Amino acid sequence: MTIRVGVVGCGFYAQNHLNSWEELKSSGAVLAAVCDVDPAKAEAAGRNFGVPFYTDAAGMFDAEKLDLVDIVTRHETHRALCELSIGRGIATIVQKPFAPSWGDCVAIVDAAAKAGIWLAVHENFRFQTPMRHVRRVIDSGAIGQPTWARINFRTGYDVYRTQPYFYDEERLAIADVGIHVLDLARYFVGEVRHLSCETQRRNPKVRAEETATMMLRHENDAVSVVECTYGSRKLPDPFPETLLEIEGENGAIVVNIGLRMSVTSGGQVLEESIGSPLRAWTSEPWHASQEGAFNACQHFLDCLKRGVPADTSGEDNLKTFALVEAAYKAAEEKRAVEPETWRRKG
């Protein structure tokens, strides 16, 4: 089975998808356009891919079969894009964070609702293989039921060379990078029933905040810290890599800096090596968050063809939505707050 995919954005990190896709032509993708309002990186992406290329996305989903569109575009194109492609039937992923508001986000998920259209959203950390194996830990019972847990993305490195516009961004750190530490909150230890939250605006240069810290309780009673910060100063700097501790009913899981990963289960410690291969296009430090890319793609491929929702569905990534637009609000209220929850309409 062959699926076209289309891609919109041809930007910084839209590179990482295009060599993704291209990559996964053995498993059936095929990169068939391009798009992008910036005629050069179109054109640049058309040519190094050796696919059409395009500066309006409309004019791309009328002149070419697309089974899938992969919208990798800053969020604020988000909802008009992706209204495009579920118009006109196609199969959607958009790239985290879904949209600017929860609004914008619950109208999306109920037009490919009512359309009947696959939706899906890249978020990727936990795709990425160091996470895949936390995952296999917890659900290997190796550690019981998780009560507690720390998890981290703290680093200082220099993401303003190749995001310039993040100083001026309204919403950074949590929306940026700690949506993504929120959505692995929910993968490792479940729903959220609260959630509190700091934030903190240490770079002069930045207008949002670059250092949030929240604490979540779980539906299940566990609870979690979850970290993310551009402005630390500790090294060595562990960019790209997530750190995290996990307290179970009957052990522990840690991954410590350069992903070395131990779990302590039945009164034994275990550790291993759990770092992200290379691939062809990859290279570090990005290679894990490419990796994951990638894993993601694959992932978006296989349930497309099956015809299954994929595990980051629009549907589920809005419960994480919901945790990045209460820790705004817990932030400045002063106060835990719930989550919004979304239903299916009809």
Ligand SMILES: NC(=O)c1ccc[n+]([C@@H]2O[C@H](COP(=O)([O-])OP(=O)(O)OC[C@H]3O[C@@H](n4cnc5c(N)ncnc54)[C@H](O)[C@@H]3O)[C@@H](O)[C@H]2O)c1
Given for the second form:
Amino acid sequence: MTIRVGVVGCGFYAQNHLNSWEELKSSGAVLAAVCDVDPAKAEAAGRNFGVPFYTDAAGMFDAEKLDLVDIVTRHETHRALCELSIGRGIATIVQKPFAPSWGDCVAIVDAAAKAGIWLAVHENFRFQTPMRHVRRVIDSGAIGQPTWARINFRTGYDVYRTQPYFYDEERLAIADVGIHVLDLARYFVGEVRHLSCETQRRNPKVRAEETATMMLRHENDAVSVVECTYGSRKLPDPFPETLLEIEGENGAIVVNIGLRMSVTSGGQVLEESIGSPLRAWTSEPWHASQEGAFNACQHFLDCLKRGVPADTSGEDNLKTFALVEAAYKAAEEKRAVEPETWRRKG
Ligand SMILES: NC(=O)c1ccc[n+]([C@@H]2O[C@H](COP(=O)([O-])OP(=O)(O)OC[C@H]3O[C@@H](n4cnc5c(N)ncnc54)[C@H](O)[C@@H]3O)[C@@H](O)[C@H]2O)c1
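Form predicted on its own done, so how does the form predicted together with this ligand look?
Now the full complex is given, and it begins with the chain already shown.
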């Protein structure tokens, strides 16, 4: 079974998606066409990957027989593009953040549900090899039920060089990277009952917050601290590693810089390196993020072929997006906030 994929958006991060679909050829993915409103980017991607290129998504959807659309544009375009692909009956993946507002995200999920269209959000941190490893340790029961966690993405790496639009975003740390770490908190510890949040703007060149410290109370009573910053001064800089401590009833998992994991279980300590593998088209230090994107695409392809929802389906990702919204509200109102998903039916 082959799946013809059309990629919309050929900018910075889309290169990882394009390479992933190319590598997934042996698993049945066919990169069929690419599209970018910037003709130079569309043409460069089309020529690099030897596929037709378009500057208009609707034109590409009409001209190519696509089984899957992969949207890798920035969030302000996500709703319109999703509605376009869903409206044409094409399975759709959209990059995080799902959309600019809660209302937009719900509208996309509802449109897909109404049309019976498979929808996934390209949330990739939980697909990174080290994070999968941590989850396997939790699933093994080695530490028992998680009761407390600290999960952090703290860096001073110059992310503004490849993503200059970060300077002008109305929302930065939580919406861009906190969203991944909040998703990991759900993935490792469980759904969230309420959260509080303090934001900081320590870099005057940046319009929005570049640091956030969040505290979550989970449904199972566990507590987690979720931290993210693009303004760390710490050396060595762990970019783009997510570091963590998870304490359970019977033990603990610690992931330190260099992706060294130690698992304490039954009074014994096991040390292991859980670094991200390099793929032919990835390079340090981004490889940890790049291979997460590959693993995510592989998962989406597999789920679509089997006709099952992705782990990060649209419906699932509403729960992560609700945490982002709750975090901004909590920071603004200086109080703990329940995520919107608590109030959503079904
Ligand atoms: N998962 C991750 O780890 C990760 C990392 C970086 C970026 N991202 C996400 O990837 C997305 C893209 O980010 P980026 O840094 O590559 O941005 P970018 O600006 O480099 O690329 C976006 C591209 O989309 C094109 N575009 C805009 N509107 C379009 C439309 N209607 N039709 C076709 N093309 C259109 C632009 O011309 C541009 O080339 C964002 O949602 C970002 O949050 C995710």
